[in-house]
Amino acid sequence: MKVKVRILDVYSGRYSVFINEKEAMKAKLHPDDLVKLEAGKKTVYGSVVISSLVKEGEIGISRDVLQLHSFSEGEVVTVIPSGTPESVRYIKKKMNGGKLRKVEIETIIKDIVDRKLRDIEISSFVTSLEINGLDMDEIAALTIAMAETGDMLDIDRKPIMDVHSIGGVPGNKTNILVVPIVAAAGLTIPKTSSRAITSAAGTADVVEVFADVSFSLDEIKRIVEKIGACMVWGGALNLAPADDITIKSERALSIDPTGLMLASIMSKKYAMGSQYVLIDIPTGKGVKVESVDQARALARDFIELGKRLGQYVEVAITYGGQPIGHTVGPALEAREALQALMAGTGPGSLIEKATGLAGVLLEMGGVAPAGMGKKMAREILESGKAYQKMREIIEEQGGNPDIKPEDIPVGDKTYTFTAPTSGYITAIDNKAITGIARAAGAPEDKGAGIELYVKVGEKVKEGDPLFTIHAESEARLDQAIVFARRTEPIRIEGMVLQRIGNI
């Protein structure tokens, strides 16, 4: 049929369109139907909701709909059913313990992009890769297909570096360090990340307190050739878009499938034309990878992918068994991170870290012998090169590059827990910390978040400050309180843990 566009001030997050009960009836098109939409050389697909707000004869097209493309009012477009797309059929062939061939990888990471697949649909393939996993083949062609359905990067300046933290460490705001160090010793490091998946804050939410982060490649391509580095949100790009639609359905079920991760990590490394990549693999109770021979294994895979794509892929095992720092949330960490930079020095933890990384990639771009790359990183950080090379960062960046860390606001709802009795810290939960942070509104308040004010090992006296956490409204904070009542977030213990007596 062919009706007029209305457009509607409405964002529905699901591409919908609306259409008129009578029209609906006549088409024989029923609630969450799926139609293409023809209008000159351009298809978009959307999913049908049944609704009075149009009239007979038109068609209403949501916000987000308008993203895919920029229909006008009163244009005449041509409504089609679409019916199921074969794509479908692969994803119950993979929620069925399949193998899938690289045609139907493609096939479904086009439907993905092209969303042709509803939401329902698109959580059915992410749990398939939850409970059934991919082999490295179904890896490769995932990575490749997400990377090629996007747009891809050239950059002028070689060797291209690039770091990536597959997370779940609470306050790892450690490429905001590693970024400037690498780039104030010459090499080229166009660093993309995502927002926070299951965590407090993403580098891009902590980025974006000190500057914008969302660009076209074209403006990332003139920041890069000019500065050497950016630090940037790869969803504001058309890198790699499925993964972007695929780690909603992540975040609403909290599952991060491995094959998936691999993907999504390799793909943004591939569509930015990164030739050396370094990861991060936090390791400990509590993060998404708790033994050290799960992280080799996890290690040999991204190295083994890197192969397949053409790239040099190394890997660092770190210890995440606690946070990093002493802040967990945008504005906090980016308060910590600036800190450090400004000073040269700060938390053990971050700078070592920080150093640690940003050596490795020094010595794999070759400007530091083997050995001394952690020692030549250091040496960046305290003299001050570092940190202006974040100043231009943040200037290129539409930021303000003489911020201060006190200049960047934190929420002003606190509540301080204390410690019940003396004794030594012996764990800090990460999963509880980062369960605190985001109930207090974090990453999308960046004011909110935790202070911490203790690490493992140390000791604390009864009435000692342990953490305090930041909200920015009374009804967060007040959520956070009884989360971190209901959970153990810091254990306090004596030197003797058990006694047991004779039996």
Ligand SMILES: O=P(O)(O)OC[C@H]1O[C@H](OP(=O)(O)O)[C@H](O)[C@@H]1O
Contents of the next structure:
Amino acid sequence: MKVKVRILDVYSGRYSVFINEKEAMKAKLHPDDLVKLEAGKKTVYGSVVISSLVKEGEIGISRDVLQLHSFSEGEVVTVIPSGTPESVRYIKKKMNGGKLRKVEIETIIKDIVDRKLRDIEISSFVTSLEINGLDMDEIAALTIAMAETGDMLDIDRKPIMDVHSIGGVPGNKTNILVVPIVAAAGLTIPKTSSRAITSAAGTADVVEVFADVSFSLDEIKRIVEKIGACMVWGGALNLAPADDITIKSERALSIDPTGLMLASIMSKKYAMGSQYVLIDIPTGKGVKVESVDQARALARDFIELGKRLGQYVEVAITYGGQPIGHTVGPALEAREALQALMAGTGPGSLIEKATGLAGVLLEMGGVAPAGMGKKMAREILESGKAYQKMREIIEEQGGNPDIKPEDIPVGDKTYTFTAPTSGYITAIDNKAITGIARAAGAPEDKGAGIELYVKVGEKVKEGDPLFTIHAESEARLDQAIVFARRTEPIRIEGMVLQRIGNI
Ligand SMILES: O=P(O)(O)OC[C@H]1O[C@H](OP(=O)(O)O)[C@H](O)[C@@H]1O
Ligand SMILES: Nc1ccnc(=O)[nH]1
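Following the display of the form predicted on its own, present the structure of the form predicted together with the named molecule.
Below is the whole assembly, all chains and molecules, this chain first.
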């Protein structure tokens, strides 16, 4: 079927092509059918939307498609119905517990990147990995396939360090301090981050509050060669492009299958050319890895995967039993991170973790003697050198280097929960805290989130403030209050834990 292109100002997050109902009937096309568009050497796949936005003889091209492919108004394209991709058979093989061969994994990833697989098939793939997992051969093949379907960065300034958290713990703004500390020591650290997967704010969501995070690889090369660091969003680059597509499914389901997590992280590190990689595995109740034994097993997998990729990997198992610092949500976390960098100090959990991880990297990079890295990291932070480096990063990434924490707007719709009784704080529920912040609108609403006034082990009196919810709308605030009342995220000794009826 030959039709003319109509550029449509439609942005749906999916590769949609719009076809007139009569045209569709003639071509026996139905909603969500996969079609191939051919124009010269250009081949693009898209999902059909039946619409009166276009006339017979036309095809509507959405902004999603135009992000990666150029089409011009009136351009003639050939539309060919595309049958079910071969990769769907491989997804079903994994769903049935089979082991995928390298070529099968490569086909799935290529079809994801080429948009031949629709949301339903991608979600099925992610779910099958959550249920049936991957062995190390499959994970290595997945990692390389994810990296090699995108661009690779070649940075001259060596050695190239990197740090990445598996995430899962609310308030984990740690690496926003780690990166400038390490770069201030003269090492090169081209940090890529994802947006939130299971949390209320991914590092890319937080950094975006005070700088751009979407750059081309050439722009990143310029920034990193100039100042030794960046903090950018992996999804904006054509860097392991399947990663951000699968993360969208993970976010919707709030899952992060271990094998896919290993590949997601290490494919980005591999594509950036990182030589020395530190992985942070937060461990504790309510995070992705709940026991130290599980963390050790995952650590061994990261180290093995690194060996197969030619990268030196070390792993830090860190405390994840409660939120890091006192804030959860993009703007609130950006404020806290900036405050800590400017003051050279801050909440114990944040400073201890940041200087601990940075210390390991300084030792891995050979600029600190064994066992002296954390001390050196703390000195860099307290001296203000880390803040100066952060100013450079913000400026090079298009932000205002003079930004102050109070310049960062946070949600002005607030509600504060207070202690219903006196006693010691015995637990803070990570999942509940994340759920409240996400109910309040985070991470999409940058100003949404939670300010925590207490941590485990502290003593409170009845009526003392425990936490404040921030939202950008009353409706979102109400949703978050209901969620908070239902989940009671902060437990005080002596509180009734459960009430069981006469069942
Ligand atoms: O907590 P959740 O959302 O599951 O995991 C995603 C977060 O973990 C990693 O953090 P970092 O970039 O290493 O700081 C990712 O980049 C992302 O920010
Ligand atoms: N699955 C992932 C977890 C954390 N970071 C990532 O980039 N990917």
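Only a predicted model underlies this, so the values are computations on that prediction, with no experimental measurement involved. Definition used throughout: the rigid core is the maximal C-alpha set that superposes within 1.5 Å between two forms. Positions refer to the first chain, counted from 1.
Enquirer: Quick one: core overlaid, is residue 27 moving 2 Å or more at the Cα between the two forms?
Expert: After core superposition, the displacement of the residue 27 C-alpha between the two forms reaches the 2 Å mark, so yes.
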